[in-house]
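Quick heads-up: it's one chain on its own, the form predicted alone, in structure tokens.
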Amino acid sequence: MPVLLMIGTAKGLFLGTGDETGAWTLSVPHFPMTSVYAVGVDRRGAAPRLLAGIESSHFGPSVAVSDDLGGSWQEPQEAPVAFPEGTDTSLVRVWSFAAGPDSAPNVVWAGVQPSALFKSVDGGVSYELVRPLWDHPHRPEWGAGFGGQAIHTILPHPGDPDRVLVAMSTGGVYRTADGGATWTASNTGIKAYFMPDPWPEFGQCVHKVARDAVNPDRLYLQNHHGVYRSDDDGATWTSIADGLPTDFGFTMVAHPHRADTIWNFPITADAQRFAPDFRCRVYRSTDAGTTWEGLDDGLPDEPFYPTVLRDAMCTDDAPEAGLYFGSRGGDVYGSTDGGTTWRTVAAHLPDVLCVRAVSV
């Protein structure tokens, strides 16, 4: 089955369609010249609509759509998210997106920095400020991480539009159960060593956060070191980083229709950015993290150097789905059986900030 990857970077977006041979044809810069922090997908239109968030030194930061595939993008002339008045606030950058159930089918979630949710009515056109959260009696004491402060994980709940789990950097996870109107800090069991109460209710440096395909209360998370999962949506979390050879690292992704299913790219420490013994390798779990396997057949097999951001791995939506990483030294991997083995998609593009992939 065909795929439209997505590959935001820090001169552009990339698209990249793959075909049933696995040769990949991949496009000039889309956007040239801005960073491309956030790509979304969302696939319950007609179409699928891609999202892409754009950040200009001379404009300024802006959300764009297309409905054809990336062929022609829409772009508002007035700012599609923006601070209202007397917040003091201005947009710095759009991190991530999230497209709601299928019972919400205009809602499309936006995570930005600073650290704040904005909801679309309109299919990702247009969005307003999620005051709730922003004015949380927290968000004075929410730190900022090393790339900022930002909402990056928005997970809404398959099976109830009112339910919504956002995590930061830094400031840990929060949840609402009633469409927003409230919020809760979910952190209970995550570790910040870095604090004076290494268990604190907030101000975890998470970095991702993935749901599992088929139990939609099980959750996976990859925090500033430690590696933890939820059975319960969050409530409460438990280490799963045992079998990994480090406990720090950006990504978690969870595969789209098995249960049980993850991946990660461990990174040594959080002051040595770097893959573990320097090697390009993709860590599975098929077992919600009891167990973990190492897969490098087909990734660079020389010292490795490039880190892979929180955004920068996914899969597709196809039934035997794909998976995809880009690293910070422009190279894009793919693999159609779950990581066992790669094969290069793209090579010396700028900076990888995040991908997204689609089946067409």
The other form holds:
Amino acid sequence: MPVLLMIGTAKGLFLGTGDETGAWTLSVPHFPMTSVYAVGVDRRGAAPRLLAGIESSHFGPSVAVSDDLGGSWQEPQEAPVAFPEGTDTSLVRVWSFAAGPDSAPNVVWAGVQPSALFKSVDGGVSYELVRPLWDHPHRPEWGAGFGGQAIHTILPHPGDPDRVLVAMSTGGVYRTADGGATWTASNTGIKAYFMPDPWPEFGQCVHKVARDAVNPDRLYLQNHHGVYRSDDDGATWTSIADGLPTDFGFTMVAHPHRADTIWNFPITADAQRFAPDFRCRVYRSTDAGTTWEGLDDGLPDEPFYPTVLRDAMCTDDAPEAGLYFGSRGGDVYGSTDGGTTWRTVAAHLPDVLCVRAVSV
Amino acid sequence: MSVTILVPSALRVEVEGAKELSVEAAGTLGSVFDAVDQRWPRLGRRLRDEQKQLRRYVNVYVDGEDCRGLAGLATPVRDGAEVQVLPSVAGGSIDEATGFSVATAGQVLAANFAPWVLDLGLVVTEVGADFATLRLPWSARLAREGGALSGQALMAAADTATVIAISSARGGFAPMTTVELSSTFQRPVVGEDVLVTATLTKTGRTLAFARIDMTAGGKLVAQATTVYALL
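Please show me the structure of the same protein in the form predicted in complex with its partner chain, now that we have looked at it in the form predicted alone.
Let's see the whole complex now, leading with the same chain.
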């Protein structure tokens, strides 16, 4: 099945098209010379809608959408994501998109820097600030990680449009069960080793959370040191880091159809941001994090120094899901067998900031 | 009152290719942009953020004067004025012409100097196509008899700043060596950091010339000129 791979980079969005033989063609950059920190796909409509969070260093951030697989892009006259008057805050950039569940077909969420959640009810064209989270009494104490302070993860519950989980660096995990009217910190069991009390209610530097495809109450989390699983929709978390070479990293990806199957890209440590032993190696678990195996067949043999950012790994939605990741060195790799073997999809791109894929 | 806005090429797509716009607005530069927001909102939001602040890397000249040197968005605009919008060459954290950033400059500094030079604690604060600014933190260890900063430390800082400026101009570090350095010490420095700005006055194929201004508390404390051989 052909696949469209969106590759957001520091200098524009590249669209890769993969055919059944495994060959890839790559577009010229869309939005050249803008940083594309977030891309998304909403495939609930007649045609997949592509979403792109773009940021010009001169002319600021915006969001564009395409309903023809990148053939053309639309961007409204008024700013799609903007902090309202009285907040005294300006959007830095959009970090993440998430389409709502099928029962809310026009809802699209956007997580942004500085940490805030926006909601669209027109399919992702225009957004409004989710006030209750912005007005949360914890907000003044949310800090900034090295990459900036942002909501980078949004996980709508597939069975309940009122339940949404978000994660931010720093601040940690917050959940709503009433459509966003109230939000509760949900970090029980997640360590914040960099704080005087390492087990705070909030303030953790969560890097990424992924939801299990079969059991929606099961979640996987890559923390700023620490890898965790929750079996109660994020209420409590337990470590699944023991089988990994290191508990640091940014990515966490779950299989789109299969239970208990996840991937990540470990990085040695906060203060040593290289892959362990400088090996380009993806780790896979097929038992919900109890055991892990390192996979590097087809990945570079030589020492590997780039990192893989939190949104720079993804699957597509084909029955036998393809798996992809891109590095800050500008290379993108793909696997059609769950990571056992890899091929280079694209090379020599600008820093890869994010990837998303959809079968077309 | 009518004002002419000169639109940079990167933004003409928002106004059907027009190089110039004529807007009716009264009083200040801010009101000119309010008129732009009304008529061309997508152009307007490229220039100012949602809190109506001018974007950091958008430069605006009112009758040839940079508005940031005037009163910013409160700058008065006369009838018939020309408002020119230009993207700053400093857009983004990286100079796109050379790819050389403050971060890469810091790496050059860390990798290419003797340990005792690193002990000065120099920090790169800004780099551009033909200059570099380093901060020399005050330290009593660098003071001579009498408590003032020693000239030797200033000369080393000036020499180091030249290397960073040349590296910035060339987009990266390459071997080079000092041929000449002459300094004048004009005021004593006590208890203050020194900002050291090396500006290249000429770069040829084999030689580079720089002028270095050293200031503390906003006052010039020393100057130097250097000549470098590019190897």
